[in-house]
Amino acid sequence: MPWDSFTPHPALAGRSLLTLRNHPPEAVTAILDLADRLKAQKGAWPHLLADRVVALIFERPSTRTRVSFVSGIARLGGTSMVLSPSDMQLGRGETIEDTAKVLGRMADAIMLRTGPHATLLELDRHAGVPVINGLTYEHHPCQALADLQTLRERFGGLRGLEVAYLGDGNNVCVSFMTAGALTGMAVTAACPEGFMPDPEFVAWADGVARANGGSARVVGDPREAASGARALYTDTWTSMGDEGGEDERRAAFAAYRIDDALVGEAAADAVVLHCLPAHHGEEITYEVLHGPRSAVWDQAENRMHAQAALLAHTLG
């Protein structure tokens, strides 16, 4: 199919991302059918974003977020401003409803990587334009869109299959659970006791994932989660927000680490996930995350596919 034929989805076309519980299975079909053409793509990517312009807003440290974005946007011949808040009004004083008011008359699009989601959604009542969540402490939705795309290519589809997600039940686990009940895979995420996420989201990503010929469901045994599965998931255990109680979590934790006695319970074509960044020996051993199970690196890699897939949807 030639480039000139692309044409966003209507689920997507001129729509705030703010969390994949928005968005119909389809249209999270419509992203990864999409990431997969332009990483396949040699040579120059087709000029998707010509003439738009993204501003993104980091209120975060970012690494993968930040040069994901960058990338993915020149590479389809748009233009990024990237933009702190020491590099705006926002970090004197300035409110999100005046700054969204603004923004929203000068650039196409604004992605935000923030703290709390209700900051998100301010931005997004005022803005006028499209608002990407690149990170809050509730949702992580761009890094469940590359989760699902290196899931894809390394199994071939989605439905029915089995994979963990071991550790805290943060943003990156609503997210990838959500991501997994609307593409029918079967999730079992593994948390402590005071670290699992809200069981009613569990249920409604149950009730959504059982519909699509999938499951979602939380265990407090790492063993049991990650018996027969095609891949295991974690995250750091202090993430961002989180920093003042790193002993406490540690302990709690311990027992959820991937090292290779974990990976051993694991399917045997099973690969490992990371959203980085990573903590030698606490969440992941440096032997399992740099092995031959690792798909971290193409997950990493996968944000910039993904990502500029979700903007030519959006503004295409």
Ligand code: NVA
Given for the second form:
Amino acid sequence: MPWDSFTPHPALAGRSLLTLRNHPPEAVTAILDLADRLKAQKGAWPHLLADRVVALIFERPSTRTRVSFVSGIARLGGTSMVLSPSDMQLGRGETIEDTAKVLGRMADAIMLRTGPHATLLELDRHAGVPVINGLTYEHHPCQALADLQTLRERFGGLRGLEVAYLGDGNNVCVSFMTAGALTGMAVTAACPEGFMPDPEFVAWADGVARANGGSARVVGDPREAASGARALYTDTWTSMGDEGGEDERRAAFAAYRIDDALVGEAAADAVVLHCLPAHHGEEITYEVLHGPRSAVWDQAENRMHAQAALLAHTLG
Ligand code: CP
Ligand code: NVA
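Switch from the form predicted alone, shown above, to the form predicted together with the named molecule and output its structure.
Next comes the full complex, this chain leading.
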């Protein structure tokens, strides 16, 4: 199929991505299909973002999100600008509303990494252009798109795929379970008491997942979640904004570490995922992270393909 036949999915064109929750499964599939196509493209990418400018605001540190957006936008022929509060008037008290109104006049889309999800919603209310969530304390949908692409390329399909998430029921866990529900995966999260995702969210995810051929549940026992799973996924035990109680967290999460023994509980062809950055010896051992079952480096690379595809559908 020639590139000039590419048409943005109607549920994505001109729309923000704040969470995946309100996106139809077909839109997610459209992003994944384009992401795979871009990844397979040898040589230069088609300039699906020619003449487009994307503002990337980072109120929190980032390696992958920053580099993957900049790189993906450049390869699609667009331009990006990386902005941080320390070099914007935002850092001197200019409001999100005023910032949104100005940036929306000059950029075709705005990506924001921030703390409270409410800040992202405020930006979206006033920007007048699509806003992309580059991580909030509550959600990390761009990560989930790369997670789906990684699992789909390893296993050929997602419907009914049994996968386990281990550790903190945080933004990455919630976005992964949301993505899993939309694509019909059978996701089991194992989290200690006090660190489980909101039960109302899990009930919603289970309902959507069941309609799509999967399920969503939370258990306390990491072995129960890992048993027979095709993927084991973990994330840091201390997210940005959770600093201060690391010792308590290390104690609470110790049994949830992905090590060789836990990998041994999973299916013989299981892969290991981690959104990165990793803390060797805490949520994952160095040996597993860098070992033969690790799909982590593909997962990191897929951030670029998945987000480039998202932007092409949003702005194309
Ligand atoms: N996984 C992820 O979002 O990484 P960064 O914090 O480096 O962007
Ligand atoms: N849960 C982590 C993800 C980092 C990419 C955090 O929010 O810090």
